[in-house]
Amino acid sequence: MSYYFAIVGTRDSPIYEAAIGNPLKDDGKHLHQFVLHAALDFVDDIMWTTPNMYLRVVDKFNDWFVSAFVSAGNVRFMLLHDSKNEDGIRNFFTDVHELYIKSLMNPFYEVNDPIDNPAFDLKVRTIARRFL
C-alpha cells in the first residue's frame, strides 16, 4: 500500500506533505501534487454540500483516490491511494486533525506556515501505520 498525503491551507498552498509507505507507481512527488492539486476544486464544491468534514473519495486519477476531510477553518486533509479504506482513512483524518489542532495551539505557529517540525512528521506517519 501506499499513500501521499497533504495538509493544504487556507490559501491552496500546501503546509505539510508526506510520501507513506511503499512509494506510489508512476513519476513522483510533483504528479502526487498535481493530482491533490486538481482535486481541490471537488474538495471545495462537495465541503459546502455536506455538513461532515470527512469528504470521503472525492476524487479518482488512474488507480489512485484522493480522500479528503476540511478542518473547521477550511484547512484541507488531502489523502492520495490506491486502495480503499474508508473506516481507516476517516480515522487516519481524525486523529492528525486532532494533532493539527495541537499544533495550532502553540503560539510561534501562524496559520498556513509550512509545518516541518520532526515531531509532528513522527507522529503523522505512526498514525498512518495504525490505521492505513
Contents of the next structure:
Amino acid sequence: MSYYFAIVGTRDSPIYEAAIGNPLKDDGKHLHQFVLHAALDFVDDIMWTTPNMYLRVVDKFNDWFVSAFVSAGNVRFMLLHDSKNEDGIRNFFTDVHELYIKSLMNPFYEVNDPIDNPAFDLKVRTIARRFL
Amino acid sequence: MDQVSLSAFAFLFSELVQYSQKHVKGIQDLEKRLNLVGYRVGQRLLELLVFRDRGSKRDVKLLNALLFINTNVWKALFGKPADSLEKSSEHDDEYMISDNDLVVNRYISIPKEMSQLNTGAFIAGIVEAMLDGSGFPARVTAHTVPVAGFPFRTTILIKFDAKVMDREKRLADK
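Form predicted alone done; form predicted together with its partner chain now:
Next comes the full complex, and the chain you just saw is listed first.
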C-alpha cells in the first residue's frame, strides 16, 4: 500500500511532495511527477464542471489511479494510489487541506512557495497513516 | 466571532497609508501599493472563509463567486453584507459592489489636491485576490461615487478578463 502525494500550486509547479511507501518502484521513481503532471490536464477540465472540491479519480496509469482535490484558491492536491479507498482519501485530502490553510496563515509564507517545513511533512505522514 | 477594536484598526490603517505615501510619487502608485497589500490579505482570506463558510464547495460560476464576496466576505470583514451588487448595463464584463460607508475610508480625510484618491484600493485588492484565486481574473478598482445622503459612498468596480467571460459562456451553453 504505497502512495505518492503532491501539492501543486496555482502556476502548476509542485509545492510539496511526499512518497509514502514505495510506489512505482519498478518503473522508476522519476515517473511520479510525470504521471501527476499529465493528470493535471484532466483536473483542469473537471474542476469547472463541479462545485465539489474532492474530484475523486481523474486519471488512470497502468494499475495506478490519480485522485485530485482542488482548494478554493485553485491549489491542487493530488494522490497517486493503487487501491480504491474513496472515503479514506477524501478524509486525507480534507485534513491536509486544513493543514495547508494553517501554513497559509503564516504572513511570511507566500502563495506558491515550496513547503519544506519538517513539521508539515511529519503531520502529512501522520494523517496518511490514519486514513490510508 | 472575534472583534478587533475599531480605533486600533483605524490607527494601523492610517499608518499603512502614511508609510505607502513615503515610498510613492503620485496617486496611482499609492492606490497600487494599497491594492498590493490588500491582495496578500485576500489570498489568505479566500481559502480561510471558503473553508469556514462553505466546507468543501467552491464557486465555479461567476455570479456565485461575486455573491459570496458580497455577503460572506463583507460580513466577515465589516459585520454586514455590502450595500449593493450591480451589473453594468454598458459592458458585459463589469460589475460593481457598493458600500455607503467603508470602514477604511471613515477615518481618512483626503486633501483637495488628492481628491481622486480612494483608500478603498485596499479593499479592492482583497476582492481582486479572491477573484484571481478562484479562477476569475479581473481588474478591480475603488471609486468614490457620492449619492444623495451618502457623500462617501465607495464603489468597487470589477472588470473581468475576456477569457473569464468566454469560459462562462461555454459552460452556460453546455
